[in-house]
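Next up: a single chain in structure tokens, the form predicted alone.
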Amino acid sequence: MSIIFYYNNEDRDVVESQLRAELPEHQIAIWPQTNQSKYAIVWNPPEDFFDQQPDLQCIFSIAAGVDHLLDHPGLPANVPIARLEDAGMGEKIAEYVLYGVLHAQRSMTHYALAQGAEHWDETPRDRHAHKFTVGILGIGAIGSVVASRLLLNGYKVKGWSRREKTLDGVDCYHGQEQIPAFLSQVDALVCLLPLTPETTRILNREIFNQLPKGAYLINAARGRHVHNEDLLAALEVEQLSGALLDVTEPEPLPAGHPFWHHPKIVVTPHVAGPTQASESIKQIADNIKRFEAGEPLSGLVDISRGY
């Protein structure tokens, strides 16, 4: 069977070497080649990759969110598509959730402000973190992982999700009439959530001033995810006391923009959960055996809801 593979990050060579292993009596193609295949590999192929690509049967991405396909203009209609389901990068994830959810709880900010004004504020302002409400958006594969982390470490974890789901430890809302109750009594926001048009600037206005005053933002998901100047105007009244922003809209960040030199957020470059290579091409591999065996696959896409 044959592969057509698109993947343009720094580290293709070693994501290839680990296909060719894991599939040895596949045919891969690396784009622009074309081969008729059965089989797409792809992160964030261009805008001409599907046209050479008529008998596709199922595409594969190389990452846990997919709008990076179901935003392509040559996405080719009734073909399955399976997305990577924590494949190594919930640990990571959750290694970036702790560190937001830490410095939220410890006023790190504050005293970053304080430090920046030449004041040495002895102001007793922690809380112990059985006493500091996590809140997160999207418990999926990788938010079960960061939830699980959390409890660990003693925060008191509520989560939520489209459809009604279960987890030890952690109190569970669903649908759009849970989420005031799920929002009143968060100290930190974590955004995990897939992007959807359901989704998209859902981290606004509304949402902000449905949190306890003084809550924490924190995204590792998708820029698009955020209202820009919603997030802007609360962190100016101080209905938030900050923000920590693995993902940006645009990305990368333009010279100038106000999230840059903002004082109250923290941007990192996408690093929350990087692509680990052989878990993911592993989750794939064993994909591609299941459809060829006729089985489920993992991680099937409902396009209708864009996850």
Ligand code: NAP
The other form holds:
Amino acid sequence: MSIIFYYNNEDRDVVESQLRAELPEHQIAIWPQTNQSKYAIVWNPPEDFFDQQPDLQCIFSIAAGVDHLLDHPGLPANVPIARLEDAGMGEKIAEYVLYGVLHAQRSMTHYALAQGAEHWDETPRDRHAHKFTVGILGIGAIGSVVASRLLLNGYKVKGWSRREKTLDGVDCYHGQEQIPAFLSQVDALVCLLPLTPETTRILNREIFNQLPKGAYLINAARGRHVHNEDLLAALEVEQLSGALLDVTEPEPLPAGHPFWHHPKIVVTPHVAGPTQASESIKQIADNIKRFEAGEPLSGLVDISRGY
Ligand code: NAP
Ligand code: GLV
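Can you now output the form predicted together with the named molecule? The one shown was the form predicted alone.
Below, the chain from earlier opens the complete complex, with every other chain and molecule after it.
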């Protein structure tokens, strides 16, 4: 069977050779080559990607998030989409979030500002991990791995999802009506939601104002979850003490954007959970085998809800 592949990240060659090794019996075309493919394996395909692909039977996202497909103007209707489920990214994002939580708990933004002012400030600011609450928006495949890591490090963890959920050791909330209770007493808010019409700009003034004053924000999901102006305003009035942003809108962040030099913002270039080539391609190859055997796809996206 033939596959069309589009993936333009730095590690493209590694991912491609992994793909050829996992699926030796398939003919693989690298876009813009075309081969009337049955399957597309993609991350962020260009606008005309689907134009020459009338026979697609399934699209596999080399990413957990599928906004790059659902927002695509040429996405064919009625073709199932399967996404990556954890595939090793959860552990990497857990490290990233732990770094941000430690930064917040140990008041590193405050010390960086004091250093800039040559000010030796010994005011005690430390809080014990067991008295520091991390709230995770989105406790799915990745959020639940992050929650486990934070619990292992002694933090109190709250989680918020769309549907009711239980996770060992995590104080779980769901739905809009429980958001005020979820946000109260959260010292660091972590976003690991998919980007959907319901979650776009969810990190806005209304949410920030329900957090305790001085809470810290970590966004490792999508830049469009953040209302940028509201974030800058919340930092200005010290409603938020700082933010760690792995994702921005737009990406890459353009020269002169206020986030670049903001003293309370740390920006990283969408690297919190890099694709783990071997686990990702193995997961996709297993899914193709499942599809060909007539079995249900794993990680099937519900297009109507957007994730
Ligand atoms: P997932 O398994 O689909 O989990 C999504 C979670 O968000 C679920 O708990 C879901 O609730 C919840 N959710 C969705 N819409 C909601 C809403 N309207 N209200 C409340 N909760 C809602 O997704 P995942 O695999 O963990 O990935 C999450 C996101 O991480 C991806 O979409 C992507 O944007 C981001 N990501 C970033 C990187 C990076 O490098 N920065 C890497 C990988 C992924 P239910 O449990 O009730 O469905
Ligand atoms: C990366 O951002 C992903 O969604 O996997």
